[in-house]
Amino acid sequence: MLTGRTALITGSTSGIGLGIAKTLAQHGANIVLNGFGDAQSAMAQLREYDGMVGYHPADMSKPAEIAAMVRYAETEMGGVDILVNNAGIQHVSPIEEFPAERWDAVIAVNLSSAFHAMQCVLPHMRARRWGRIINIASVHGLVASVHKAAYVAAKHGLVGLTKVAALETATTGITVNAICPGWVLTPLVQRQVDARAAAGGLSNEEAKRQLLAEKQPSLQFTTPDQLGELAVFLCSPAADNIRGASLNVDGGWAAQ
């Protein structure tokens, strides 16, 4: 379905981003990876599919490097047809104690990078009269949690940015939407589970259950592959008129 299309996924050397990249590749897309993880391992996992695979190490807090990454995609693969803004970082602290530099970093990576990447890819998409921009926000783009001021602010901002971009492209073949996951079992989250198990003398399964029970009524983790399949759907003709949506995949978290 996506043969001949090129997808750029930021923050995609592991976790959600890599899961989305693999699913898009399974459906025929060429992939440009980005991130600070093990790029060679990530690329190796994608080479079993038919499309081209590339990697650019852009620091998503630096607009000039984001522009260079998009130029790389244009030079090596003809341009970006699908942009998945997934790069993100976290810092947890009460507002009174939140370091200014951590606030700036979270906003830069989780929100401003999406703006800069969108600004770079939209001319190509307009020229081709087709494009898909998928912003990986969070359930924290819809609701808040304590001690996550920068993350919640950035993700709410990303939902708002998604709506503006969707309106600006509403009469074109470009769609812009957000996916808002709750708990996803990535290596980063697994480390949180392991720490909870160790601190409480719990089994890993009980630590998972307790973590989920605090917020996610389904008591089930979402998987990166499920998010990838949703991204594929948003790239399909069936999703041509889904514009500016925030699709929460959160096991009922935001429904409470």
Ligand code: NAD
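Form predicted on its own done; form predicted together with this ligand now:
Just this one chain is shown here; partners and other molecules are left out.
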């Protein structure tokens, strides 16, 4: 279904981004990977599919590097048809102790990067009269938790940015939507499990159980593959008129 389309997935050397990249590749898309993790391993996992695979090391907190990455996608694969703004970082701390430098970093990587990347890819998408922008927000784009001031602010901002971009492209073949996952067991969340285990003298399994029980009624982690399948659906003709939506995949978290 996606043969001939090129997808750029930011922060795709691990976790959700890598899962989405694999699922889009399974459906035929060419893939541009990005992120600070093991790029060689991520590329190797994608080479089993038919499409082209590339990687660009842009630091998503740096607008000039984002622009260079989009130019790389244009030169190597003809331009970005599907943009998945996924790169994200977390910092957990009460507001009074939250380092200003971590606030700036979380806002830059989780929110501003999506604005800069969109600005770079929209001209190509408009020229092609087709495009998909999928912003990986979070259930924290819809509701808050303590000690995540920058993350919650960035993700609420990303949900708002999604709506504006969807309105500005509403009469075109470009759609812009957000996916709002609850807990997904990736390196980003494993670090929070580890902190909980260390603080409470708990086993890894008990820390995971407690983490889920606090917020996610299904008591199950969402998987990167499930998010990948949702991204594929958003790229399908069935989703042509889904615009500005925030789709939560959160085991019932936001329903409470």
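Positions refer to the first chain, counted from 1. C-alpha atoms forming the largest set that superposes within 1.5 Å between two forms make up the rigid core. Please read all numbers here as calculations on a predicted model, not as lab measurements.
Quick one: once the rigid core is lined up, does His27 have its C-alpha move by 2 Å or more between the two forms?
No.
So, does Ala67 move by 2 Å or more at the CA between the two forms, with the core held fixed?
No; that C-alpha moves by less than 2 Å between the two forms.
Using a rigid core alignment, state whether the CA of Ala207 is displaced by 2 Å or more between the two forms.
Yes: Ala207 shifts by at least 2 Å between the two forms.
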